[in-house]
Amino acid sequence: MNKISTRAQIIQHADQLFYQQGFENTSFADIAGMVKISRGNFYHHFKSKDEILKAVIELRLANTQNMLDKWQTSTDNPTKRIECFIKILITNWSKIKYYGCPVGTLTSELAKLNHSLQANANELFSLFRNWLAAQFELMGQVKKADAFAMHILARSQGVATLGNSFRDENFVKQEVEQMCDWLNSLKKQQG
């Protein structure tokens, strides 16, 4: 088995800490402590926190693309693919309950900071938006594909935020069921 490089470990641990503590509240020392390296060794790999943030965003983009590719190949049914996206709220509930949505929390924090990498983080939402719109097009919803993609994104972000705020798993399950029902009603309208 390949040993993970120190650089990759830094990125993975920074990703976890940025999600759990926030970008601004995570220090070099926090990350170095998790990786168990000296600050000098740390600076050999990354000169600034912004360099780490950029690497974390790139990791998240790659992981998101891999997840979308997996959903894409899991079924020929675009409705089922969109359901995979919706049901991620339940799949990731144990993390969302404590930390919110990893995409939403990062983009929101970077917006508040007016951070130069905010646009890079927004690419995560764009990746989901474009993929969802393509699925809606395959369902025959060509004219409304982007609007429906944004609707699902907005609703899922709202559910993640309120689920995190109230720590109410039943609420999340109910909302996921309602989104799936709405999605299936679109499919029936087409058929």
The other form holds:
2 protein chains.
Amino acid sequence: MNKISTRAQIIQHADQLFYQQGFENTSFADIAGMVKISRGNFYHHFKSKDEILKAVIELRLANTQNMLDKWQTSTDNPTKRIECFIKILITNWSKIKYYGCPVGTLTSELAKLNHSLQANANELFSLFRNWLAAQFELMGQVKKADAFAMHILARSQGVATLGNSFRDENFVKQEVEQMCDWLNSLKKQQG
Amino acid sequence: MNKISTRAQIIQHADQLFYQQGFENTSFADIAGMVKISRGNFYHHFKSKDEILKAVIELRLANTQNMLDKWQTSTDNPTKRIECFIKILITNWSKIKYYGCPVGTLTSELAKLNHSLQANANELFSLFRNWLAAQFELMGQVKKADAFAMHILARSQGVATLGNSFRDENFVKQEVEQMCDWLNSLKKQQG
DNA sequence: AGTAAATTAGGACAATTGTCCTAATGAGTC
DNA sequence: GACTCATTAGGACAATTGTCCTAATTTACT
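Would you mind generating the form predicted together with another copy of the chain now that we have the form predicted on its own?
Let's see the whole complex now, leading with the same chain.
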């Protein structure tokens, strides 16, 4: 039957709900309703709500790594790889429009809760940061690689937040284009 | 005695707590503890928690307008005015470091809650957006004024989110400098 | 001083929260 | 078929939530 384990189902639905409703605002009852199990059953799989969050972050880290790996094999051109990253804003626009960036909104929420898993969530940013920096290095921007990575990360983050707030797809498209222009202007400077 | 009214005190402390802990995560008990009044007393001043949020947003709108007005009178140079905006990231760094941008984090949270006051919170962004656009117009950038306003708004927002996540002041300073450089390069293009 | 209104404290209220316990059911092994 | 262990359902639990009610107190005005 190849049935998905209950544990995996809990993580999967929690991932979705934490993104759409926020972590604090998502209750056990919400997740139980989605997975269609009883509330008491949770504690056989997870000791606490925080453990679910931990598992969700680990899932997101794995999914993100998979995505980065795919981009890595899809082309040898580091500039094109970075463009893949920039264009997630458009690829995932239908979700970003309503729920913002899954990484940024989570880290922001955990910061306000002063939650013990802040560092884990920040790893999601670090994953992108390090991968982007590696691409910039391949472009020959060894010295500025990390600064450029943070720059692109920040701009994407801001576009997601503003795009979510104003629900304006054209704005997102324009900013994506500008970021790609900036990226390609670096190549020329270098070559 | 010139005592601050209870209502004003509630709004003031709620403003602070909503920023530091988030709206949903701040309870009546939290606010009551700060103002030092009984919980039941709230409903003489506000019909519901949402009404407090509404009042808090109105307070923030008023405070923001005051800040913009001050910048407006502090100099005739629109470029310098925009620099004032960009540099809030540094001015308010000690708070942003721990709680992020008060506007961005609120709109993001309300989006996830699908809250009825989303539009009110977004007005905070609009206030900055329109003021920035007016400054860009004064700089002679009539056609691109709004796009530039959104651009600066988005970049500031992203820097606040990443700055909050990584707690990195140097990154913030670098990005602020780059934004100012970009701003001043526009002036040269024009003149 | 006396009266009316505004303000306050304190607690009741049902609903929901995360957590935990126990008994029943399931599957797989000998 | 009997036994073991994993999984599940259902409910108990105290704590907290936003909301509302009532009685007491304070304030303001005649």
